[in-house]
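Presented as structure tokens, the chain that follows is alone, the form predicted on its own.
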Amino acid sequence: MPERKLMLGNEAIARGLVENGCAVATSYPGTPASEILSAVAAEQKQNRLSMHTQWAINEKVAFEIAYAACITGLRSAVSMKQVGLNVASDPLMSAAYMGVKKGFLIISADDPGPHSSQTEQDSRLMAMMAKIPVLDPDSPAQAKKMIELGYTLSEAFNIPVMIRPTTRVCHARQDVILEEIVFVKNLPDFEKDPLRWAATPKFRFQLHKELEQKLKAIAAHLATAPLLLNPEAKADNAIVVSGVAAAHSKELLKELGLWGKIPLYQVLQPYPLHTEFKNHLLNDYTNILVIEETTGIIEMQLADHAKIKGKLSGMVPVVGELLPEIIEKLICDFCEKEYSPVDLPQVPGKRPTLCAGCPHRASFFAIKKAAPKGIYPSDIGCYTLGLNFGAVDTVLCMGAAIGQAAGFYHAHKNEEKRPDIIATIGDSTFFHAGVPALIDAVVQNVQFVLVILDNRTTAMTGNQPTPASGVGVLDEPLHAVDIAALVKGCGVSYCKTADPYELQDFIKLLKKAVQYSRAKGPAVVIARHPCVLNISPAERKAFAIPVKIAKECDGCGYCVKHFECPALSLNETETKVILDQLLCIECGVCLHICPKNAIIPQKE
């Protein structure tokens, strides 16, 4: 009996990479694509494997790493969010003409919903847009095969490939048979080729005619041809479906006695759609009932709008996940049968917030003191909970926040009471996008004040680690970057660093650094304190500070409002203030909070 073991679709997506000889994985750190990377470099270890798995400084780099490795002759694979892949989309671009030597994968996870991104956008879109095959996997067991398939069809194509799964694969879990790991002699063979591998305009064009010729093959490519799920089934309609929509629409076929009645089709390959499929379709249904997320891609290349139900005939929403309940209503929408829905009941949400003892707390009060008046642009991470202490205003992208800086300077410097401005950006967001933006900022003399909220961590996408952290994904020891030395590099004259715990103090630095921007430019602080769900008990124990709500406590809610520590709240009848000593982590930072200082130190 083969092994069978419960994985994790990023760990089942792990599992195929080396079990089909993946010699160099890349990555950057994005949900729900994270867990990738750290389940690749697990199983490095546990079997020790002859690989090279890294976190790159963003998706571009990561990219580029892992492309360069496939035409020396290893496989590789890259993988990221969606909105990663933008990062990542110029040599996106150019890899797709050029081409591989060995199976090169692009793992693109997106995030219907969305649920924790920017953008519900599909990179399917990406794909067709670079011209290469995209594999859209229903579940972690298929995530994990099509690993195989996407490898194989690279090298018979001599093109990169990309699989993207979804939020729900990624983070769905299942049964899932391991099977032996391919244990590769990494031999690395580049062959110098400038015709191809650094190809000017001119060669350029050859290269686009050669893989217009590639994608026809592949539109023929039975490897990866759409699957019927029933061929019982004969009807004069039918259902084409992909990704976790196939999944949910196989199950609701069965529970709505119409699995042997309407023939339904998983598309593996949504691009390019394979051309037999596509004639097939138009020329033997009537009506066809198209069901993906999160564009309409498939639709697209089937053009013939009149017999397609999908998004563009506006039957399937454009917008959102499509879950099974949703799912449900289309499928009985088309088959005209009665659909039952069942009523869910509605539970109030809370909105998110910062962690109990999170420095970034502290550093949005400071900030909000040190400038009450001032727009705060802001960035992607953690810290984006900002807005719920009126200290972000805007987030755009990674790295936007000191390019956005730079804007509202140049909309406000001719005005005589122009308004401070102070921007926050994470460590590992600094290090990904942030320093051209700053050099920018010191060449145009921008009067603003950057804070780096530097907690030692990629903390919102599970603790990996940083460019300024010095180990690497295996936990191996490697050269750390100094946040310091990178910002006075870019030409910054004024750059500090401080505690945010030390609260007080770190006011006080921040008003400075406001004053010194609007005389003399641009100031940057380093609000350095890790992140408290990365540290150990012990390191926890030697700042801790207990505190206690004191009686002179009326119930004026300002702490709760204006600091929203998860263990602070109200009581009942609103005139006290609560602990919950199972959440506080006894920062302290709340002693100076309560204007009526009735929240205390407790003593021993």
Second form
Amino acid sequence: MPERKLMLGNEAIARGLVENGCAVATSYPGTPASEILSAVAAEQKQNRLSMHTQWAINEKVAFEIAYAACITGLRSAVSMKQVGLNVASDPLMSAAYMGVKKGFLIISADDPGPHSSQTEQDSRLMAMMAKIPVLDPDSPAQAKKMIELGYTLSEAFNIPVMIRPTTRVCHARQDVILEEIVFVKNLPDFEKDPLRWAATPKFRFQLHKELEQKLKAIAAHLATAPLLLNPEAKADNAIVVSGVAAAHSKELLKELGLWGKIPLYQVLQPYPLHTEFKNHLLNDYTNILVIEETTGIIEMQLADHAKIKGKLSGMVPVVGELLPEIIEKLICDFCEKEYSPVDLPQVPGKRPTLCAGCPHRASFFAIKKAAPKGIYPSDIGCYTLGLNFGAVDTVLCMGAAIGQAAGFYHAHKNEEKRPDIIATIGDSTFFHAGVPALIDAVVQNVQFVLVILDNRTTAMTGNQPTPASGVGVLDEPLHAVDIAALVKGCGVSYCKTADPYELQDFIKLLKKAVQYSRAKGPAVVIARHPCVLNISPAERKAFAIPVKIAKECDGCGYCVKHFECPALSLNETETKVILDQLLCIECGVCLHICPKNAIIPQKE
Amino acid sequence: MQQIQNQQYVISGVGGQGVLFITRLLAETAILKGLPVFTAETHGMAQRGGIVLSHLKVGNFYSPLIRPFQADGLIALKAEAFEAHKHYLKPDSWAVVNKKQVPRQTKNSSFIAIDANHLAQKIDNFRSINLIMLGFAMAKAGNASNLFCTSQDLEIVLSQRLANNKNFHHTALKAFNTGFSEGRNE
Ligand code: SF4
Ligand code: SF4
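Same protein, different condition: the form predicted on its own was shown, now please give the form predicted in complex with the partner chain.
Starting with the chain above, the whole complex follows.
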């Protein structure tokens, strides 16, 4: 009997990659895609596969590494979250023209909702813009199958192929059947062909023409053609679904007793939509309901909009996740079946916050002390949560803290009383997109303070290493790049490193940095303390400073509001702050924050 | 394959409590029993102390998500998680909630509260609230409905998963059994 294993969608994708002989896999972590690469690495270790897996400094570099591998004749893949694809869009557009030599997959995970992203953008639109085919899996099991489909498609037409899972595929678990891992002998062989791999605009025109021809042929490729799931159903109307909306719809049609009544088509390849399928739909049905996430890509390709009920017609919501309860209403309305709407009470959820003892909290507290009236541009990571206590004013995209800080400076610089600008960026984000912006700030002499929140990891996405860690995805030793040296290399003259847990000293240091920035130019402070998730209980014990709440606490709530450690709380019935021993990690930072000195050490 | 009725459960709590861990245990137990299974999980920002939610569907399903009023049971590791997710429950369902007092009793449903924080303190294992709750749920729901697995099945999977970590294995089983006996004794 074949082995059935419980797999996260991302693990199933990873398994699909190794089963199909992927030789180079790269990524930059981002929810919901992060687990793909670590799962590939786990398979690689377990099965002793000779392949290259790595976290790259950002998605663009990750893309370029994997793409180069495929033009040497190795199967390769790059994975990322949807906003990461924005960063990699430059090589994507060009790679589509040049094509591939061996299979190349771009796995771009979307996040309708959004649950953990800045946008709900649809990567399939990027595939459309780049003019490459995209496959849209409905479950972990199908995602695994689509890796094989994708590689075959890529090699049949010499074209990069996108796989577009969404959060509900990436972070669903399902029992998945394991196939054998094919051990392919990898023989890289880069054949020089400058007219293609380094094509000038004249040849690009030719390549573009070829690309259009490929797309026409792909729109007739049988293996990825839409499936009619219930051939027994005959009606004047039909429903077309793709991605996880297909999974919800299959289940709903059965539950609603509509399975035998209305034809349900599942699109596997939303772009390019199969030509014959388009014609069949438009010729043979009166009304067609299209359900897909998050943009109406399939809908856009169906020319006769009078027949189509979807996002463009206003029937299907264009914003937010298509939850099964929303799809239930759509199907009932479309099939003229009775539907009793459910009224859900909106319960305010608990907002996320930095972990108890998180070093970022200390840094933010210090920043507000050092420049109380400052402007605080920030960035993407756990520390985005600094907005809970007013220490984060802007979050735009990876690396923007520095670019925006410069913008704020230039906007204000001719004013008599300029605001101080203190930007925060994580260590991984600084490497990813902060370095060019910092160089620019040096060139323009932007008078601001940059605090690099260096917790020695990429915490938000599951503690992946950074270029400063000196280890790779397989835990193999690698070279480490020193952040302070890098900052100085960018041309910054003022760069200090300190531990934010030493709160008093850290505040003093920040005040000096602010002074420097007012008088001279960019000042950088590296706030270095490891993420608490990476500190073992034993290490923690060694440095523990147990605290307690003294009777001087009058319940003013200052610590709760301005520091927000989850271990400190105040409820209406109490007159004193309560310390939750379960959550407290005994970091001792809160000893310095109470204006009445009511948080004190347990032992004097 | 064994024939069972389709079953849908919601497990919720706040980030860091180990909602994912017990969801995975249950899902692996389903596989042990030869049953098809789906889960949907919360990852990312909410894991930093926000409300997290897992859906678990055992049987013949296509979608990983549970619709409102469809769940057979709910395990809430925090009282506020129960408030946030009780709308998933259908009539005749059960819920076990980590809370000091019994929550409002709703018609046709059995909602049972347990003070798992206190029990965790008693066995000196603050990180084990999730397993205490799971044990308790097994004791309570095991009788009430035709659950797809027994507490023995869960213990087998727990032992498989933690085979390489003797210490953790021991404390995990202890927590699970603490919750289970609490459920049986009441
Ligand atoms: S995971 Fe690390 S960086 Fe993120 S909030 Fe927790 S302690 Fe801070
Ligand atoms: S010592 Fe204070 S700041 Fe640190 S975790 Fe405990 S309560 Fe929070």
